Structures are given as structure tokens and as C-alpha cells.
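Single chain ahead, written as C-alpha cells, the form predicted on its own.
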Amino acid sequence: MTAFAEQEDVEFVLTDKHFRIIAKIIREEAGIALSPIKTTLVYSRLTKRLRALELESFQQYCDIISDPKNKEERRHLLSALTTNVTHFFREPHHFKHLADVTGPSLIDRARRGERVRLWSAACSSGQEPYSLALTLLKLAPDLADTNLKILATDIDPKILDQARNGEYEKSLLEKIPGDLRARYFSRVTGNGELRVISDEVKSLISFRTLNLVRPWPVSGPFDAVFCRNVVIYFDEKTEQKVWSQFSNVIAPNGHLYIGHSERVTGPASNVLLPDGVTIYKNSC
């Protein structure tokens, strides 16, 4: 039993039985791989969908889940228990390599008329793609008139809705530099501490729903790949597969910027080299 089924003021009772349930599920769903001492956090986080629901217990949840029919409390099962943590430019030294190495030579291949693609594999709120445009708009605003476009993802369709408004509290556009802020945001009317991205920075991101452990509506190839702090939440096999997937849509002598704690193993090491912090160039 775990330490909610054994303490009498918890709302509602959590058996190792129940979390072995959800971890189970959320693995199939999503490769995540949930330890006991996420115990806490899955209850934290699923004791609102159960108010939601109205429901008395875990194991009526369980129960409800359990049914693969019920796809769309899978989905809100999926959006309580993955975590969304992102910033604009987050991990910058990925950004000036985007900037002094890669992006230079994929505006110029733009500019002449050539298909370039880039994806945000897990974008999240959407930081991380409209990062990656306002990067490339700095060293070409003219981008909207070329064939380079940003594919952004996520598990999430909830979390994807947020990232195609590209509304964000003042606050959190910091790390933004200032005359990219400027150029790019704008006040949301009626709320002073809202600020929009531009539409001409949304026209460069198309947003989708992708689920990285189901097979890929994308072939690629893309020219540079930032996955970042999404595989540490996947067992050894499926980071794996994972890694080789990405090995095989990204262009030769295109780039994977993946999170500070990430290493690409197994096979897809082979053809993924390191080419700087965090970041791999496919050799083929």
C-alpha cells in the first residue's frame, strides 16, 4: 500500500494497485516511465480529475481508464501528468549555435529557393519554436517570403492550443532580446501584462499533435531537431528507438539539440556525433 491508502485525512485513497494502473497506461501511451516516488506528483496532479469527474475513488478512475475507449480522459490523463517546463531561449548556448552555425547556412539555402524544415519535437507552451523563429528572423526578416517553416509538436493538444496563441505574461519574455520584443510582441488589448508574438513570427510555425512512442506522421528530412528534456522520462528501449528515429529524418549534416542531462545511445550513436554541448550532426 502506498502512503495514501495508509494516512486517514487524504481525500482520496491511491493503492500501489492504482499506481501501478496509471503507470502502466501512461508508459503505453506515452513511453513515460512512472517510479514510485512519483507517487506524490500522480496524486497531486489526478486528485482535480477526479473532482472533475465527480467521482469517489482511484479505483473508479481506474476503472474509466482502463477502457481504451475512453480516449478522452486518456488525453486529460496525458495533459495532467506531463510535465510542460520551457522558457524562451531556454538553454541559450543551443540558440547561438542555431545563429553562428546552422542558421546561416539555411537562410542562404532558403533565400535560393530550397526547402528547409526544422522541428520542435516537444514545444510545449511554445517558447521553444517561436524562439527558434525569432533566432532565424534575426538574421533574416525577411524569412516569411522563403520555403523555411518550423514544424512545433507536443503529446499535449491542450498545452498545443496555448503555444498557437502565443499569448504570454509579460514577465516571461526576459530572456527575449530587446529589440526582438520589441519588433515581435505586442500588448494584448485589455490586459496590460499580456503580450502577443506577431503574426508574421506564427506564419514560420506550423503546430501539431505528435506522440514520440507512435509511429510519426513526418518523414523529413528536417535540418536541425531540438528534442530537449523529453527522452529522461523514457525507459533505456524506448529512448533508444527514439534516437533512431530521429536519425532517420534529419537531413545528412543536420543537427539534434537535445536537454543538458540527454546523451544519445544505442544505434542511432552511430550516426548522431557530437558536434558541441548537447548537440549531434548526422554523419550520413
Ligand SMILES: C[S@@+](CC[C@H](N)C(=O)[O-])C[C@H]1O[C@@H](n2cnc3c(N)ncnc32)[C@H](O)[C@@H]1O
The other form holds:
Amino acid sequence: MTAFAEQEDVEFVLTDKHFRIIAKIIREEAGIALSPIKTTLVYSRLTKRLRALELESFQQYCDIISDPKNKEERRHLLSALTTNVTHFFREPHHFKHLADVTGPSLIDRARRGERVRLWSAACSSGQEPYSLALTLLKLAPDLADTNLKILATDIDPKILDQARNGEYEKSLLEKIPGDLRARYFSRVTGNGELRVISDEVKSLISFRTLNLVRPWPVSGPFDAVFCRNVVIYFDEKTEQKVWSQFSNVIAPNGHLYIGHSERVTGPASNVLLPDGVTIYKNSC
Ligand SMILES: C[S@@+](CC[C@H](N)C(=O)[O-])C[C@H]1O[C@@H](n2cnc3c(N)ncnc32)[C@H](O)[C@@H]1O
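Can you return the structure of this protein in the form predicted together with the ligand rather than the form predicted on its own?
Next comes the full complex, this chain leading.
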């Protein structure tokens, strides 16, 4: 039995059986492997849902989410259990590589009218694709006039709404170089602590819902893909499948940027070869 089934003073009882039902659904829906050490996290995040739905037990909650027709609550479950931690210019060496190595030739091509595509897969609240756009705008302020576009996707529609809004607490902008902050952010009327990113930056990005463990409605080719800090939540088989799919949609000589504790393994590692710290190049 889990800790929460043994304690008498907890508000709800979460048994091993409930945990297994929740873990199975989250694996099927999002590929996320929840191990029992996450019991406390599952308990604390889902008790909020139980209260919101005025339920009396985890059993009632499990009955609701076990019915695939209850898509809305399954979406809430996903939002509650996914980790959305992100920030502007996270893992800055990737943005340096983009500015110094990848970006200049992509911009040359885009200015010649060629199609250039970047993809921020699992973009969370938008800081990653906006950091991509800002890095490229610093190199080419005329970017909006070219055929360079950034696709930004996530499984969670709620977090994508935040990303589309492009509004952030002033304190979250500290990692953005001052010149870019001054040029592309403005105060939100009526709230001195909020800043909004400009329409010019937003216009470079298309935000879409996309589940990495379901068939992808995109075919590429992508010149650069950022897929960072998400496959770490998947089991090994799912992770390797995702890498293989990326190897099929990244253009020859295109780049894949991954999270600091991730590594490309499996068949894709014959195609996506290391080209820097947590950076890979499509060798085909
Ligand atoms: C920790 S955030 C990473 C954000 C950003 N890439 C970064 O590194 O800063 C992980 C994101 O992956 C998303 N996610 C989880 N499972 C997913 C899946 N199966 N398909 C697409 N996105 C998923 C979550 O909703 C969350 O926004």
C-alpha cells in the first residue's frame, strides 16, 4: 500500500490500485512513465482536482478518468501531472550555437526566399520558442519578411494558451539580453509587473497542440528542432521511437537540441550524430 493509504489523517486515500490506474492512463495518453516514487506528487496535484469536482474519493476520480469519453477530465489529469518548468534562454549554450553556427546560414537561406523551419517540440509556456525567435531576430531584425517560421507544440492546450498570450512576470525576463528586452517587450496596461512580447515576435511562431507519442501531423523537413526536457519523462522504448521520428523529419545537416540530462539512443543514434553538448546533426 502507498503511504497515503496507510495514513489515517489524510483527506483522501490513494491506494496502489488507484496509483496504477492513474499511471496507466498517463502512460497511454502522454507516454509518461510515473514510478511509485511520484506518489506524493500525484497525491498533491490530484487532490486539487478531487476538490474541484467535489468528489469524495480517488476511486470516484479513477472511475471518471477510466472512461475514455471523459476527455475533458483526462486533459485536466495531464495538465496536473506534467511538469512545465521552463525559462527564457534555458541551457544558454544552445542559443549560442544557434546564433554562431546554425542561425547565420538559415537566415541567408531565408533571405534568399528559401523555406526555413524550426520546431520547438514540448514548448511549455513559450519561453523556448520565443528565445529561438529572439536569438534569430538579433541576427536579422528583418526576419518577419522572410520565409522562416517556428512551429511550437505541446501536448497541453492550457499551457499553449499561456504561450500564445506571451505575457510574463517582469522578473522572468532577467535572462533576456537587455537590448532584446527593451525592443520586443512592453508593459501590460493595468499591471506594472507584467510584460508582453511584441506581435512581431509572435508572428514568427505557430503554436499547435501535438502529442509526441501519437502520430505527428507534421512532415518537415525541419532545419532545427529543440526537443528539450520532455523525453526524460518517457520510458526507453518510447524515447527511442521519438528520436527515430525526429531523424525522419530533420533535414540533412539539420540540428537537434535536447535537454541536459537526455541522450539520443537506439537506431536514431546512427543518423543523428553528436555535434556539441546535447546537440546532434542529421548526417544523412
Ligand atoms: C519540462 S517542460 C520543457 C519545456 C522546454 N522544452 C524547456 O526545456 O524548457 C516539458 C513539457 O513537455 C510537455 N509534454 C509532456 N508530455 C508530452 C507529450 N507526450 N507530447 C508533447 N509534449 C509533452 C509538457 O506539457 C511540458 O510543457
